[in-house]
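Listed next as structure tokens is one chain, alone, in the form predicted alone.
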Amino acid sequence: MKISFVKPGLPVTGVVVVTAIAGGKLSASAAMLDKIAGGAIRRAILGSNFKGNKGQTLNLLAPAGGRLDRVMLVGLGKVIDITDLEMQKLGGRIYAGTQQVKKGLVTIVLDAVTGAKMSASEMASEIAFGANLRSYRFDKYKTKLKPDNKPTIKTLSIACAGFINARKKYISLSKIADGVFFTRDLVSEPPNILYPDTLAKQAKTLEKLGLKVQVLGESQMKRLGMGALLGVGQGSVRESRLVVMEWNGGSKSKGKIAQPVAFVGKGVTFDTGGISIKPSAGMEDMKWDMGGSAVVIGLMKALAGRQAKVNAVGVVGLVENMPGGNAQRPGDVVTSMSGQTIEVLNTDAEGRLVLADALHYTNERFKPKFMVNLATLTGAIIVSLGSHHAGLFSNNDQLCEKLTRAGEDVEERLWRLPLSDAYDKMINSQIADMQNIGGRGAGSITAAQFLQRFVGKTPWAHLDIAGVTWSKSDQPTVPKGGTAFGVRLLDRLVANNYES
């Protein structure tokens, strides 16, 4: 779908979308179209429940005598409802309601709203962003897709005053969407196609955007002492990988690159649970246990794509957790890169082992301002928060506040859970420095306590995204499937706080 911004005015063909505010008051363009149609729009409103509230739509037949196919009237709600998030949702709803238009052309005609904090051009760019986000599909393996299941929309045009400004702003937003789509693609791929080596190669493609990408193999990780990460993947015929992505778009000090911000992702490309094998029901979902790594890769694409003025590092540990003759056993003791020893009581608590070495490596090599790691880490977080919030754990209140605010800004919400010495004691081991599980209670918290042992004094936050990585239903800007939760959140964290 091509998205364009054009001069104000009603189109002569295709589907036209016009607006009304709460109370059913038509915009100037909608009123003009109503006049052309002999009052048909107002009559349709009187015969319906349409009040112009946010989220409301009303579809009408096109006026007779013209070449328009259909008219869609959408509600903007009250003036206070006109925000960037609501405009994105509106764009998603418009796309969902017009994606199978006959002639492939949809034009949204936007007028400024008196008293609104957003101009027509600002509204236009956010509507376009939302429509783009909703347009995502993953159909690459469908060989017999029926025509009536395929979108036919080819061009979405938005007509408004200041259309050139709208176009400029949308360019940056479209780069964020590119990162979101890349993450959704990676999460959607089947595990026979996407495994540590092929996922690393996907990350390598970002070099064309100016990123520096380094891929470490098993021999290199062995030399570094990454026994925790390597232990997870030793039962698989697929070799493990560690991928390091660097974007140096920020300032330099005396010719040296300034201290970066860092993002670390869990990339278990398929998780059987290993010897502590999972039940068969639902195991197919474990293809997206690499969701944290996909978010980090998509974020790095977004930052590079929009030329973010920041120095950022993305590190992802990529493994496949399989049972086998060489698989890690419950009861094994491994030595992490930090030198700390770990008693592996449950091989299905593997993501924290991957992150232990990835976090320590990132901290030691880059000395970042902060580290944020993302992982589909625990089923316990789904029990706690469902699919509406990701779990947030941190050793730094300021970083926590910034993350929470960024999440609210893009509607990828976080809920902070506690960390304390009492929980930390639950992972003490009798024969090693720690064990990889803490028992049935507080499973998400003890997993976070485990990770905290590998970050030192660096400001750090852990996002447990197990409940928000995959959606079973459509949302206005998120079609069901991979959500890419975290890409927009972390991009906003950077934009709000760390760009020079």
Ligand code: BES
The other form holds:
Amino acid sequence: MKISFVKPGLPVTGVVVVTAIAGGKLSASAAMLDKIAGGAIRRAILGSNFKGNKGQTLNLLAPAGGRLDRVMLVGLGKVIDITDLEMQKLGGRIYAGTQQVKKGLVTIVLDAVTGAKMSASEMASEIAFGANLRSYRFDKYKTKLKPDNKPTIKTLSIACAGFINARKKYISLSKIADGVFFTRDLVSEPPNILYPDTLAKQAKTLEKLGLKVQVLGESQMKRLGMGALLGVGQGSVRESRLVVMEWNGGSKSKGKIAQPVAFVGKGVTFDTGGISIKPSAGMEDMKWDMGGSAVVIGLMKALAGRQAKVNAVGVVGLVENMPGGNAQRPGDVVTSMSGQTIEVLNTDAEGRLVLADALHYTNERFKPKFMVNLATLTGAIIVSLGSHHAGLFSNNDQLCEKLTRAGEDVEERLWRLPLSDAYDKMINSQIADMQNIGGRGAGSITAAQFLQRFVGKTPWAHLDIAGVTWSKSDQPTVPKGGTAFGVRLLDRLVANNYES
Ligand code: BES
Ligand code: MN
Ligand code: ZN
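Having looked at the form predicted alone, could you now put up the form predicted together with this ligand?
To see the whole picture, the full complex is given below, headed by that same chain.
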């Protein structure tokens, strides 16, 4: 779908979308259209429950007085409801309601709303962003797509005052959408196609955007002493990888790149559980156990795409967790890169083992301002928070506040859970420095305590995204499937706080 911004005015063909505010008051363009159509729009409102509330729409087919196929009237809600996010959702809903238009052209006509915080041009770019986000599809493996199942919309055109500014702002927003789409693509790929080596190759493609991308193989990781990460991958015929991505768009001090911010992702390309094997029902979901890594990769793409003025590193640990003749056994003791030993009591608690080495490596090599890691780490977080908040764990209150704020800004919400010495004790081992599972209860917290043992004193936050990475239903700007939860959030964290 092409998105274009054009000068104000009503189109003569295709589908036109016009607005009304709460109370049912029509915009100037809607009123003009009503007049052309002999009062059909106002009559339709009287014959319906349309009140101009947000989320409401009213469709008029083939109105008299012109060649339009359809008029779609959408509610903006109350004037104070006109925000970035609401406009994005509106764009998503407009896309969903018009994607099957027969003639391919949809024109949204936006007039300024008196008293609103946003101009028509600002509204336009956010609506376009939302429509773009909603238009995502993953159908590369469908060989028999019937026309009825394919969107027929070709051009979404937005007519408003200040359309040149709207276009400019949208181009920057569309870079974030590019990152989101990349993440959704990676998360959707089947696990026979996407495994550590091929996922690393996907990350490598970011070099064309000006990122530095380095891929470490098993022999290099062995030399570094990454026994925790390598132990998880040893049962798989697919070799493990560690990918290090650097975006240096920020300042330099004395010719040296200033201290970066760091993002670390769990990339288990398939999690069978290993020898502590999972039940077969629903195991296919474990293709998206690399969701944390996909968010880090998509985020790096977004930051580079919009030329963010920040130095950021992204590190992802990529493994496949399989049973097999050489697989890790429950009871094995491994030595992590940090030197700390781990008794592996359950091979299905593998994400923390991967992150232990990835976090330590990132901390040692880059001495970052902070580290934020993302992982589909525990089923327990789904029990606690479902799919409306991700879990947040941290050793730093300020970082938590910034993350929570950014999450509210983009509606990718976080909820903080506690860390404490009492929980930390639950992972002490009888024979090693720690074990990879706690006792009964507090499964998400003991997993976070485990990670905390590998971050030293660096400000750090862990986002447990197991409940939010995959959506079973359509949301206004997120079609069902991979959500890319975290890309917009962390892009906003950077934009709010770390761009020089
Ligand atoms: N990848 C899973 C967590 C998960 C579960 C993500 C469901 C998404 C949906 C993780 O590796 C895992 O298996 N965790 C175990 C930990 C347990 C063995 C302590 C879990 O949550 O059951
Ligand atoms: Mn597991
Ligand atoms: Zn896992």
